[in-house]
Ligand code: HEC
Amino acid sequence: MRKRWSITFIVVPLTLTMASVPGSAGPDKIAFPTKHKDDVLYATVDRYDNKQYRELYGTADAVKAVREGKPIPSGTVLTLVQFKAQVDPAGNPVKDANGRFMKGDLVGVTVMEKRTGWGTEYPDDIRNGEWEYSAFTADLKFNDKANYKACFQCHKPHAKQDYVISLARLAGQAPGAAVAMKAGPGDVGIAGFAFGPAKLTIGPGQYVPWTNGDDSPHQVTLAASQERSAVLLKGQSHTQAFAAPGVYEYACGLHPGMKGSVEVK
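Chain structure (the form predicted on its own), given for this chain on its own:
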């Protein structure tokens, strides 16, 4: 029986080609993973922000290597399968006996694949080591409208974990216990893919701690400076000091639709 985990990695579905990249680099190097269901289902996620249920598969050699503390090998394929969540007449996701979303129609499939020698043709500001990305529509055809540059940009800050945001789940090391959220006047909880409170007012020099209560990882990213926290797994916190008066907008670096602000006055 396969374990069910919760995680995600990002692809932003906007139109942008990689025409500026010379040579053979590009998403068409990746074939549709027809046998992905034979791989290891190492992560699932309920996306409250867009009402999706997602499954993440990894090739067996990759899962074995990472769980033995070894680097992610060449030939690794990570496949993200996106489904609409089933919804009730009011538009709310329907949940099973375990409180998890029930999957509906297929939305699309996103793939990241690693091969020795890949990536050399990309400029340093977007290169993700030896990884390439590709996406496929609900009818399993290549998605030429996907914003592949955004894939590289989203994963780029995670070079220390070989650009794989879901590395903790891949390694089987992500926490699963329920999180006791802090309730102080300056505390921000992360739950259901939302910051709470979304707007916070503090005095100069005070600190704001964010605590992640979701199964999915999140990352606090300040809009003006693009300063990022570490990737926060379930139960982990990030604390930020705010010295100067002003309004500081921020978002989740992994899920840009999650937004919040801190006003210092």
Given for the second form:
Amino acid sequence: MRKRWSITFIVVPLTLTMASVPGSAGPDKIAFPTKHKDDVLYATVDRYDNKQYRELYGTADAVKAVREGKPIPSGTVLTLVQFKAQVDPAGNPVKDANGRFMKGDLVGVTVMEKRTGWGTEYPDDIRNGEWEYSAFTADLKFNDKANYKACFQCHKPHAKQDYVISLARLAGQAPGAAVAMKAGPGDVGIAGFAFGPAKLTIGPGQYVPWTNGDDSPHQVTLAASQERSAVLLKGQSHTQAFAAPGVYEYACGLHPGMKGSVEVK
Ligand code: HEC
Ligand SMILES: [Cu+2]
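Can you give me the structure for the form predicted together with ligand HEC, which would complement the form predicted on its own we have just seen?
Every component of the complex follows; first up is the chain already shown.
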């Protein structure tokens, strides 16, 4: 049985739904995803900014559809489980053998669910297609203090990937596990909304690691193929191999004015 949160429990002033029929949109549409552990664990994320370790689960139909290049189906539930990262006495996250954060206490659970016909009540500047968002506390109760408007605002710029920020991972394009890396001559740092060095020259088959040092998230997007990295938060990296000689122009998927290139020769 999936427990549903009755509207009478939702006392949070959802200003974004005020203009519409009360209760016709909002987090109360989403039940706690009791079965998420039976779903596909499609990514784990180390969040350096808030020292969290996160597990991302997607319903099997959604993972299958996305991996076949189809749209995300109605009925999809994506569950993001937030844990504190384990820290050493100095407060720095402890890493496992693969250099990844280790799971500590549960912080909370956030959920997004997509259903045909949902979302019509929201104004265009807020609406995230047919998605609704909800959040639950560490004791798995509905979180009436969560900022639901912020969910829509932060995911909104990702409209081209159906608002799913981790879409590349859902599609299985960027495995989180440490990749066997052939050291390249240079890393690309991202700082102050710029790639540095903006022009990098490497040999064929070498990997380029980009690391985001900014507080703002960035995303490496190749101009020709429109291949996108995951959204990189502060401290996160993306690594990509370039096999064939040529010049690969890229830009930030979130800030198109940020540009760089990799020349393979
Ligand atoms: C500050 C920006 C921001 C806000 C606000 C935000 N998110 Fe996200 N969300 C992200 C990022 C970035 C990711 C990618 C995974 C990660 O880094 O943890 C993500 C991922 C997710 C995912 C996994 C699927 C996906 O889109 O990748 C869910 C589910 C989710 N968020 C739910 C919520 C809910 C519910 C809220 C509101 C309570 C919310 N988010 C608010 C930035 C945000
Ligand atoms: Cu950027």
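Positions refer to the first chain, counted from 1. Remember, predicted model here, so these are calculated numbers, not experimental data. Here, rigid core means the biggest group of C-alpha atoms that superpose within 1.5 Å across both forms.
J.: Please check if K35 moves between these two forms, taking a CA shift of 2 Å or more relative to the superposed core as movement.
T.: False for K35: its C-alpha shift is below 2 Å.
J.: Does E68 count as moved between these two forms, where moved means a C-alpha shift of 2 angstroms or more after fitting the rigid core?
T.: Comparing forms between these two forms, the E68 CA shifts below 2 Å.
J.: So with the core overlaid, does the Cα of K51 end up 2 Å or more away between these two forms?
T.: After core superposition, the displacement of the K51 C-alpha between these two forms stays below 2 Å, so no.
J.: How many Å does the Cα of H218 travel between these two forms when the structures are matched on their rigid core?
T.: Between its two positions, the C-alpha of H218 lies 2.9 Å apart after core fitting.
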